[in-house]
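Here's a solo chain for you in C-alpha cells, the form predicted alone.
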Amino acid sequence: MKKTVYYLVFLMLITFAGCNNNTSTTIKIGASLPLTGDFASYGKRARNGIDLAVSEINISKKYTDKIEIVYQDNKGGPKESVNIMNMFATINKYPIVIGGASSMETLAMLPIANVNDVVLISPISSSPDLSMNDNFFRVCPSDAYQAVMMANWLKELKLSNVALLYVNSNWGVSLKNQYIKNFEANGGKISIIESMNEGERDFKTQISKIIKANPEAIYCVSYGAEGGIILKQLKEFGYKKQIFGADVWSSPELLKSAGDAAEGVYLIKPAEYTGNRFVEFEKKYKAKYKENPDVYAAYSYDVAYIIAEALSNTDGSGKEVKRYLLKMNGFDGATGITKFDALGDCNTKQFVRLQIRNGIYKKL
C-alpha cells in the first residue's frame, strides 16, 4: 500500500513539473491610440489590426509567452498621450509601448519612452521629426519620401507654380517643410502658402487668397475631415484646377465630408502589399470584422508580430528589444519586409499615387 501511495506521489510530481516547464508567461503591452475624436478610425482600425494579429499569437506554438494589450485612448491629443505614457512607463513599467496614430500624439510621448528605456512603436505616425530618437521606431514610411514623391509627382505634370495650404501641427509643418524643400530643389515655385489650424472648419479665407494668386495647382497638407470641407469650399468657390493631397486624405473621412466634391483629387498614400501574406491577412480580417482592411490596420498586424518576435528573442526589458529591433534582418508580414534602419525609420515600403474617382481611389 505505502508503495503504490509513493508511486501515485511521484507522478504526481513529475507530473506538476512537466506543467511548469509548459506554463507561459502573459506580458502587457500599452498601446496609446485615438479611439475617439477626429483621429478615432485611424485607432480603431489599428486596434482591429493588432487585436487580429495577437489572437494568433497567443495560440501559435511558436511563441512561448502570450501578450495582453492594454490599450487607452488618447482623443488624438498630445496632453492626453503624455499622461497616458507617463502610467505606462513610470507606473505599470511597460517594456513596449504601441502608439500613437497621428505624429503629434507620438512626438509628445517620445521623451517619456527615451527616460525611461521604453520602445515606442508606431504603426501610422510618419513626420521626419521622428526619426533619431533614440527609442522610437515605425513600420509605415517617413513623410520624408512622401514630400519627395509628390514634389517629383508635379515636375512630371509640369506644374511649376503651386499653391500650398496646410495645417499647423507637427505633422503638418513637418511635411510643409520637406515638401517646399523638393518642390523648390526641382525647379518649382511656391505661389502662396497658407496655414489653418487643426480643427478649423471654416477655410473661405484661405481659399480666396489661394484663388487671387492663380496658381497652376493646390497641394494641401491637411487631415480627412478638414480636408473634405476645404474640397466642398474649393467647389463652392468655382475652383475647377488640380487638388493634390497627403496620404490622410486616404481616411474614410475625407470622402465621408468631401461628398461628389472629392472627385478627380490626386494623392499619395503608403502603398498596400499585395504578397501572399496581405492576402492571408486581408481574408482574415474580413472574416473578422466585416470590413476590408485599410494600410493602417494591416501595419498594426505586423507591429503586433515584430513586438512577439523581439520579446521571443530577448529577456522583454526595453533595452533589450530595442537592441533586437535595430539588428533584425527583416520581418516578412503583411505589409512587406519590415527592417529598420540606425534611426528606427522602416525605408522597406513605399508610397502610391492615387485618383479619386466615382468615390473610389484608384491606383495611377
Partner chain sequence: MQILINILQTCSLYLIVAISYAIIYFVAKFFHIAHAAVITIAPYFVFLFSQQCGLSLFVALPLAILFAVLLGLITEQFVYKPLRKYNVQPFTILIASLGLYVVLQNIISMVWGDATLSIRVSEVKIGLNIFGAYITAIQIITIAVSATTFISSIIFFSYTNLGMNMRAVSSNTELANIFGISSNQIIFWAFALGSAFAAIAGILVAFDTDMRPTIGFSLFLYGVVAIIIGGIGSHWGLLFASLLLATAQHLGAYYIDSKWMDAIAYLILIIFLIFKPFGFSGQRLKKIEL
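Could you drop in the structure for the form predicted in complex with the partner chain? We only have the form predicted alone so far.
Left out here are the partners and the other molecules; the chain alone remains.
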C-alpha cells in the first residue's frame, strides 16, 4: 500500500514538471560541448562565453525572445556527439544547436543536422572539411584560410624549400593538405614531410630526418604540448634556422615545455579583436569568472548573440534561421565583424603574425 502511494506521488510530480515546461515561452537551444576530457578547457570557456551572453540577452529589451541553453557533455568524442545530436534533433526538436569544439565532434554531428534541418553553429571547429553548402556555420576562420596566410608569408620571406612536420589528427591532416596545396601553388618545394602521433613525447627520429634533408625552414602543424618538446629537441640537435608554427602554438604549454628553445619561433593565429565590443566583453567576463577570456570564449559569446538576432528576425524554424544567417549583414561583436559566406564560413576575421621574443608573443 505504502509503495502505491509513493508511485502516485511520483507520477503527480512528473505530471506537474511537464506542465511547468509547457507554460514557459523561452526558446531552447542545444549545446554539445566537451565539458570533460582532453578538450574540456575549450568546452568550459565556450560555455562561460555563451552563459554570459545569454544572461545579457534575457534581460535586454532589444530581444523579445528569451533563450535557454541546454548543455550536453560530448566528452570530445564523435560517438557521444552523434548521440547528443540525435537527441537534440529528433526528440527535443531544437532548431539551432551550438557545438563541436574539435572538428571531429562537429563532423560527426553535421549529417544529422542536415537531415533534420537543424542549424549547427560552432565557435571553435576550424577544419576545412566542414566548408560545404549546408546547415553549418562558424564564427572562427577556417584552417583553409590559415594555410593560405602561412603559404603567403613563406613566399614573402622567399623561403621556397621548407620541411613539414604534422600531427596525425583530423585537424593536423586537413591543415597539412591545405598548406601543401597553397604552398606548392606559390611555387614552393616541400623538402620532406614527417608525421607524429598525438601525445607522442619523443621526436628525435623525425627531427634527425628533417635536419638531414637540410631545409631552409620548418613548418610544424602540432599542438602546444608536442610543440614545446619539438622546439627543445630541435635546439638540442643544433638546429638554428627559422621555425614556423600553427595557431595553437600560442598556448602557455608550449612556452613552459620549450623554455628558451622557443625564442625566435614564428606563428600566425586569428587576431584578437581589440574594438569597443571586445573591451566591454573582457570587463564583464573578468567580473563574472575572475579570469581572462580567450579568443574561444569571445567567439562563443558572439555565437549566442548571433542566435538571438536570428531568432528575433525570423519565425525560429531551422530553415528560416539558415536563410537569415546566409544573408545577414555583418554582425559587430566581441571578435569583430562576423559575416557568413555561402559556405557558412566566416572570412572577415583577421590573422596576425607573431614571433616569440624573451618568452612573450610579439606582433610583427
